[in-house]
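Starting off, we have a lone chain in the form predicted on its own, written out as structure tokens.
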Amino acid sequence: MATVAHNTVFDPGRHFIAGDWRAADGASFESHNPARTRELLGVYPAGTSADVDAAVAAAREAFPNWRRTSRVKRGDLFDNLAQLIKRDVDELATVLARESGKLLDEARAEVIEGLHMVQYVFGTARQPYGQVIASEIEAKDLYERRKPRGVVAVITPWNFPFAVPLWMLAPSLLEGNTTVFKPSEETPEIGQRLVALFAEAGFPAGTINLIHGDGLGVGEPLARHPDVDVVAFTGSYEVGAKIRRWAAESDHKTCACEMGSKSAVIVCEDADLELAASAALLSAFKTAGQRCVSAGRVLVHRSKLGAFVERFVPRAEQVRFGDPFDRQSFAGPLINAAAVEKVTAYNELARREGAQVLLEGKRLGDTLADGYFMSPCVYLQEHRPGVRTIREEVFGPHLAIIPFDNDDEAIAIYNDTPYGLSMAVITEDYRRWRLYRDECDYGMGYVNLPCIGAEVHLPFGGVKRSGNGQPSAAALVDAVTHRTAFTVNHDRTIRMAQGMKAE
């Protein structure tokens, strides 16, 4: 019998509609801690399609009021925000660690990550939203302006269940944006305490709405709903696809979406290779593998391929996954037992495709409610067609080292997937990183260091099966507004630019 967190806050959780607190009318379903999965953490209720027109309703409803705010006054909101965050940093830690399995040290940086988010928005409240042009007519006045596209649904994963909300809500709400935010069903504590701190912030009851659920219950009929305006999401490229497509049968929705990857981190032949194994470890195994970041393949030069293995291997298998709160975990556990089964799936997939395993990854603990805690498995593979376990996205401890005799090779071998989220190269030549930089397909890129380590003011997405062209973060702005161009004559008589004639 599951015993209930004496710790948890919302129980049971609610709906937040029009400003009030709702307890489901129905079915709801229960949070439980992936380190420990007999402990239950909350029941939250189930929301229905029902729910989701009531929330997109206030929406709505309370656009028009929104959007004639001042920029200034809404901005303001955000410093209030700010303040209730910092107050509340070790609590919100505490509660993300517990609930997605992050080591308490991540859920902090990640709980920062997001209140840089907000005094990002916050910042940029007073700065231009537009610009004035030059017109070839010398009588009239040109401007560029944004314009808030109107309610935006937000659905957001379990392994950023705080700062990546709020790289979506923020920039939506600032912008006069009204928004529907569906967390993972995962987290959904996390998520509502996130939006209990904006009510308390003092935005206005219809701004921003929560409905708890499932894809089927809930993000579906949210993201197809006919009064939303933008899809924000992050998450698979399965369910990915299929909000571009809704999108693109409407006359007026848009999405943004981040999708995955098959991210990577390149070692070339100049490498210090110290630097390379660290890199190396944190991109693949932080999270226990599980950020859309993680490197799931590191590419070495052949002619390092042995003293880079050497520095590693040992590395990887010293880590330590374990219990969130315990100091000397590198990381936590997987976050269920799917994640648990497609892993090992992975891991089996890889020796029948005549990989060399370095490390046999396996699970820990004799069962699975011990936690969903996994050991890192890592191989060598050569790059050839057909190779699934080098190309498909995993989302776990699993690594496939694969060497390469030259740039332009590793160049090839690192476009050879679906996806293009995050790249790291590791080298001393800057003319080299350059041609890394210019011919490999990525959306973040670095050098010298891991491939995760996203920061808010830049924008966070990819290309091909990892994005639509529409990062989040500081660049989500493109997609919440959409610019228009106004023009304005102070002449009494009207002259046509391009030299039409007006009489």
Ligand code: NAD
Second form
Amino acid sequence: MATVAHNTVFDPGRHFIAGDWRAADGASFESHNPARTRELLGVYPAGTSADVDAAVAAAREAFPNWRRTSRVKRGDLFDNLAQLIKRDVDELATVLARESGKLLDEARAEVIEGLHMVQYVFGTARQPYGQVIASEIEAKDLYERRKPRGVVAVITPWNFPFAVPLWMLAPSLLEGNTTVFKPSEETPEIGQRLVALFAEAGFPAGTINLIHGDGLGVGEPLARHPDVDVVAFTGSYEVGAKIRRWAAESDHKTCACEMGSKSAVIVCEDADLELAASAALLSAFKTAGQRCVSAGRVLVHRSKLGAFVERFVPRAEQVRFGDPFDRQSFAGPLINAAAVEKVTAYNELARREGAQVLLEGKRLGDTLADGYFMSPCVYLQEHRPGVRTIREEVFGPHLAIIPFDNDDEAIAIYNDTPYGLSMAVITEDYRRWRLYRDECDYGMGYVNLPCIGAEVHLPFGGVKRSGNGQPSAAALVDAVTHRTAFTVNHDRTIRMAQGMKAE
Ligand code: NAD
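Could the form predicted together with the named molecule be shown next, to go alongside the form predicted on its own?
To see the whole picture, the full complex is given below, headed by that same chain.
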């Protein structure tokens, strides 16, 4: 259970640069509780490009010593961090729920997910970080060794403000990189608490730096900074696309971008419809549809459409979008007023695009203390060219039910969006799920499950507009290290490969 009061204002926020906490010396910004929109949560310094310069310089200065530190000793600090997260789970979950509007139990699950990432990274510290390979010359040994790339900028979204930063910070630091972290301006407190735990765990000054602020003031100067080697970004496609371009313009910078989606649950002809309805409900409306992997679409075999709708719609109607600390709630609010406007606009667009509306999505007003709550919008829509609401990410409780006539058509409909992040197929037929597994565009696939619910020791990343092929979590190691080849000659003369003469 939560151990902190729900109504206190957090202490004034600070940047963390070279091991020092720095208060605002200029503009600041406020953070509010999305479930109670008039409630102030805290005030944070609005970083500038000068702050970014200082943080990147601190990370650069710390890099040589950190890289030289034994990998096992770097790993031991993650063991310390894991103990601290365990100590503070309840408090962290409460902060996260107040800031993001996630239900307390979901917030707790996110803290545990972050803990799992830290434990995973601790475990990998004693694992090999390269390999020995035979040479065609007997006297030579060939090695492949992963080396850290340098300074990693970590820019993260509000909807997973504890786990996603850890997916990126933890592998980066274990591999010997140093980091500059910019949390979302919607969830600055949980980002700051995380960095405070890194400091308490004993990570040396400069290895992890934190700058608060928005995308233009901090995110952009950080992503474009010439002394940043890798940008690890999670957020919207619009921002990720810019980060990819900036990295491409640089001579040395690489990036790992995890972006939006239009994920889907596919309910086949032979599906267990009870399971299908539960999977669809969790996929579409948990976290009020604000997971990157939230389903914006349920594709249903036409022969099962009526039976599915009969099971699904009454449940969706009863789903309670309420206070994150109320155990009866299924999901909380949207994050801010802009999100309410965006979802409302897509709900209206669905009608204009000819949807048959089954549940009207509405702003839930006064009774919920003016939080950004919305009820789910559910509609039937035929798949056809040009329908935006079945192709674009809405990021809210907005769900299209799309009929299909056979598996090939379902696969074509599933793939007909610019995204490819998560896909769940509901079927009892092992031949059928194999077809979907192989033909659909996604990074995370599920069978007889919702399309949400990843675990950290798997890669997490999509294709097309959902990701640039550098998955996060366990797989981030590939983005934050360079695979070097190293050859040692044990003879007294030089012999070249491929028969080349050395005389
Ligand atoms: P967002 O893109 O608005 O913001 C993400 C981060 O980028 C924030 O820290 C923000 O301040 C920063 N930013 C904004 N403009 C920037 C700029 N010009 N340059 C550099 N940084 C900038 O996203 P959001 O609203 O916080 O999160 C929701 C989005 O994130 C959704 O599209 C969701 O699908 C996606 N998401 C994806 C994953 C994934 O793993 N694929 C996970 C979580 C969320």
